[in-house]
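One chain follows as structure tokens, the form predicted on its own.
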Amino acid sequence: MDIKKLMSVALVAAAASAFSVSAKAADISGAGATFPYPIYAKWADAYKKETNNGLNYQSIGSGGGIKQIKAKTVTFGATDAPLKAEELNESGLVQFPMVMGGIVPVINLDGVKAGEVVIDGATLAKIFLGEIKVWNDAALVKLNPKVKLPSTAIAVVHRSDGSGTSFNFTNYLSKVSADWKSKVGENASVEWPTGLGAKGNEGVAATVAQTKGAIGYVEYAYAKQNNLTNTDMVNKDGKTVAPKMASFQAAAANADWSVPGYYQILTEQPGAESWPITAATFILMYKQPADKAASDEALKFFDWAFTKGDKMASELDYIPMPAKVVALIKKTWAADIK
């Protein structure tokens, strides 16, 4: 075989190899919420080792995930701000919950350890409205009589991107503060009255860690992984609770997953042990996917995560979906995704 033919064969082989690798890498593609990224990354690593199939997940925020699935650039979108049944039907999408977790206030104060500072909803709303400006404000001192709070200025940190974490956080503030509800309201993106913007749970965690006097809000796994100082909170029943598996589970136990599209908001749930800012994170997929093979591969991954991923989720203080709910979700897959 002459040199030209050898080069031609080599180029064809290289092209085929590149296509095979890129096609396989794109088999399970998703984008969206940063809230579940730590557990999706952990699941993806274990799944890759077990099946040799990878997950390409872009942690870009719920707003970005919704845009990408609607643009059909990914196999699945992920959002912590669930879509209502009308929007799902209009877009030809199926929605199901994947895991639940807690959103926690995190602070950066010298000498203060996790759980030493307590905040209630009304005070948290005033901080994010810019009405409480220093850490030794009377409202915070009253809630924390045993803590020596400094006169340090409060640096509010919020999300700069369209965020399901922000949706749940502002939903909570709207429930506990009439002022917040009327002046700002709830949404994945709002006009923040004050503070610094940061992209993703990752960005908020990093900014709080770097900013003295800061307060922000992140999914609890980010607080743990970044050794951030979380606050405790006063819940709907007037009880002081810490962010932990039991308090997230107590709030999640109130969920009614029989509603269309599994639409659930889990903030400000009743119960003496309930964490007040608990949330679920959701997957969005097409009922009639353009690439059925890719859709089937994604469902295999989600099935594996439901079957084998609970322990990994619990280790990061996420709440796995109950077995009865998983059974309902699998029925939805069989009935709706063709």
Partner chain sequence: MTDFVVQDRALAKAKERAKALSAFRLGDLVFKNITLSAAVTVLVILGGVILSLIRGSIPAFHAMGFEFLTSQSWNPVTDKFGALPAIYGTVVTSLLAIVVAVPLGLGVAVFLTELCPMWARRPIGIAIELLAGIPSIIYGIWGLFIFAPFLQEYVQPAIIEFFAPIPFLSSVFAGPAYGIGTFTAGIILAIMILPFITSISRDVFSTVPPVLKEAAYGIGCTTWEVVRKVVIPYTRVGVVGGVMLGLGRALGETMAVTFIIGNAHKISGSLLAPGTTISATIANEFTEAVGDIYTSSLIALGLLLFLITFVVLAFARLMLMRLDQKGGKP
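Next, give the form predicted together with its partner chain, keeping in mind that what was shown is the form predicted on its own.
So it's only the chain below, everything else dropped.
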């Protein structure tokens, strides 16, 4: 039947596109988080032009990245949800941050433009708990006295797949709402009390864009590229901030990276300028890699990215790691990766 033929053609096409990148054995191989995929792809492209060494990065999600590195099928794994120091030691892994970015709430309301609506953490948690159901709820009206909010029902949009973005978002909600912490908790995927699930950052972006009255959360670049209406947020210091490079950087500046395994989550950082839902993305590698040469090649790439990649990162609205953190990371490489 025709469908079968079509399906097999589609399968072959999918397989071809999946394997075409990995065909060259010499490439550095990595897998994991989708959040930093745009910048890793850009770095890999520039690195290939400069050194003729390719990078094969499969953006299969943070959980997938952790699985793959533990199965030793890749040279490095990438995750937005850092592993705790004990888990790193147990599996003989080294972890370090690579780049940072912001997660922003996005909404779809007729006549409301980006940055017009302000939300604080407690209200955001109540919306995602399903306790605030309409846009003209008293809590929202109080935060936005100047905006004419409609009586439209709120459609909560969350990730249906496990994701580092969800991990950081639920981590933030747990920090600002005791209710959220006890009822839902923080994880790459949780039992969402309400709302629609969509796959990937791009799925959430599309669903919010198509659904009237929707609210969702995406990595900043996705909000920008899809022209979504983002909200401003009230941060830990009680100040209203807009999502932009400066506010992401302010949040990152206050972080203390001198902890084992660089286990640092950047949500709800202090500082008048800090964007409350900022996140770092991490690389996982073996202390004693089975393939020493491949591991060295990967480190060379990361070294190159730290040295020359900052401008490219900024162009895509990622925040490069500060110089003193990079110095720390290089020390870790020298000391731990044999």
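Positions refer to the first chain, counted from 1. Whichever C-alpha set is largest while still superposing within 1.5 Å between the two forms counts as the rigid core. Keep in mind that what you see is a predicted model, and the values were worked out from it rather than measured.
J.: Is Asp137 one of the residues whose C-alpha moves 2 Å or more between these two forms after the core fit?
T.: Yes; Asp137 is a residue whose C-alpha shifts (by 2 Å or more) between these two forms when the cores are overlaid.
J.: After the core is overlaid between these two forms, has the C-alpha of Ile103 moved by 2 angstroms or more?
T.: No, the C-alpha moves less than 2 Å.
J.: When the rigid core is used for the superposition, does Ala205 move between these two forms (threshold: C-alpha shift of 2 Å or more)?
T.: Indeed, Ala205 is displaced by 2 Å or more.
J.: Please report, in Å, how much the Cα atom of Lys113 moves between these two forms when the rigid core is superposed.
T.: On core superposition, this C-alpha lies 2.3 Å from its counterpart.
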